[in-house]
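Single chain ahead, by itself, as structure tokens, in the form predicted alone.
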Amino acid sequence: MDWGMKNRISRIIKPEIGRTVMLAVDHGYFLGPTTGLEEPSKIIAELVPHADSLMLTRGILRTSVIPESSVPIVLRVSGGNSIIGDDLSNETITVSVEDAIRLNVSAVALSIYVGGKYEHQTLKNLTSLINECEKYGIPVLAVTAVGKEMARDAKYLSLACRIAAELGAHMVKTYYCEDFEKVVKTCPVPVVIAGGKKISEKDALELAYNAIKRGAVGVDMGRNIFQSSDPVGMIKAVRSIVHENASVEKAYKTLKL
């Protein structure tokens, strides 16, 4: 790996404490005008200054996000479908790397359906991505999406993990799980795992509070910030939690619901 692959890393996953708390504000690019992200500005404004990452679309990095921002970068790069479509694995690569390098990104982000419909296609794109990314010194962001069909165990999570890290990825999004901490004891790359769906404010401080302790390296939430009736003391109290070792009972304390 070279400098400027480990630079760009550093800048997502800070160093120093070997962490990262990723602000997901992507889901426009299948949902459209998402709960709580119906005018992205605002809320990106709000939030942001507690991220230590955005991940997001083109689209709203150009428009809703200030230029003069210094926040890292993790660009989603595919779709290709609605959530009315027929089928939201049916993904393809929507963003050329070299676009990604002009909007000065610190990494790219792709989902793969391990077991899916288009297994093959994702996994395709995966390897095709990271080819042109590596080329470049761009780190690839691999999201193991499940579908309906798939069973969010340790054994499916590890299989979609260990595959994207086989193929290249530098840092694995997923899912937490029961025995979470075989799935990142097989994956040789960082993982992160995913918020999911609005739940309880304190499930979702539980939720990263057990995956940094099973050894995520952080957490990439969306929803559960932006979409909580304290969405800035949400993101601070997972950023105590993932860069500060809290309790859940104390993060959850500093909330103001």
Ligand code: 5RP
Second form
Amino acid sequence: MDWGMKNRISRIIKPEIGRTVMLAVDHGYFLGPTTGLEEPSKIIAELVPHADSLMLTRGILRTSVIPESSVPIVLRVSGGNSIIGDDLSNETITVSVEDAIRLNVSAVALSIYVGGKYEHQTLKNLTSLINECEKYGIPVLAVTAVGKEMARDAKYLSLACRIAAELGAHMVKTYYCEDFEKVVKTCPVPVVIAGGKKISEKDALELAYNAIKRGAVGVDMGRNIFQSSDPVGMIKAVRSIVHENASVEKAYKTLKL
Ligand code: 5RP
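Since we've got the form predicted alone here, give me the form predicted together with the ligand too.
Let's see the whole complex now, leading with the same chain.
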């Protein structure tokens, strides 16, 4: 791995502790103005001081993040689908690597739908993206999207994460599940977890805590932060778990719900 690639990865996964709190606000690429992301610039300005990196789309980066920002960017570069379309797995690459470089991103992110109707297409998207990004030392975060028909269990998630790593992804984002340690153990690149749909703050903190304890290097959380009644408190609480190994109880007590 060349210097540039290592340097970009170290902007996201902090080398001092090997952990990361990635704030995900890329949901609009297929969900539109989803709850909590109605005014992206406002919520991003509030939360970004507490994030190690920011995952978002090209459009929101350009319109809703000040260019003077120093937050490392993980750019969502797959899409071309919508929540009302025929099949969410029908994704393509939506941003050129040249534009990602122009936007000075630290990494790019793309979804794969293992087992989905468009599985081959999304895996081909991943390998095309990796082949291009390797030329410029840009790390690729593979997002293991779980189709409706898929069971979000260790068997499925281990399969999806391992395929992503085998194809050359530098980091993988997946979901927490029972026997999560098996998912981490069989995936040879760093794993972060998405939070998934909004659950109680306590349960979301539990999710982060258990994922870290079982080997994740961090979280790439969105809805459980920006849909919380205390978003800033929530990202700080998640941060205390990821970076200070705080207990769930200690982190939860800091929230103003
Ligand atoms: C869907 C994504 C999100 O980045 C990912 O799911 C993390 O967000 P959340 O914690 O809300 O699930 O890939 O666009």
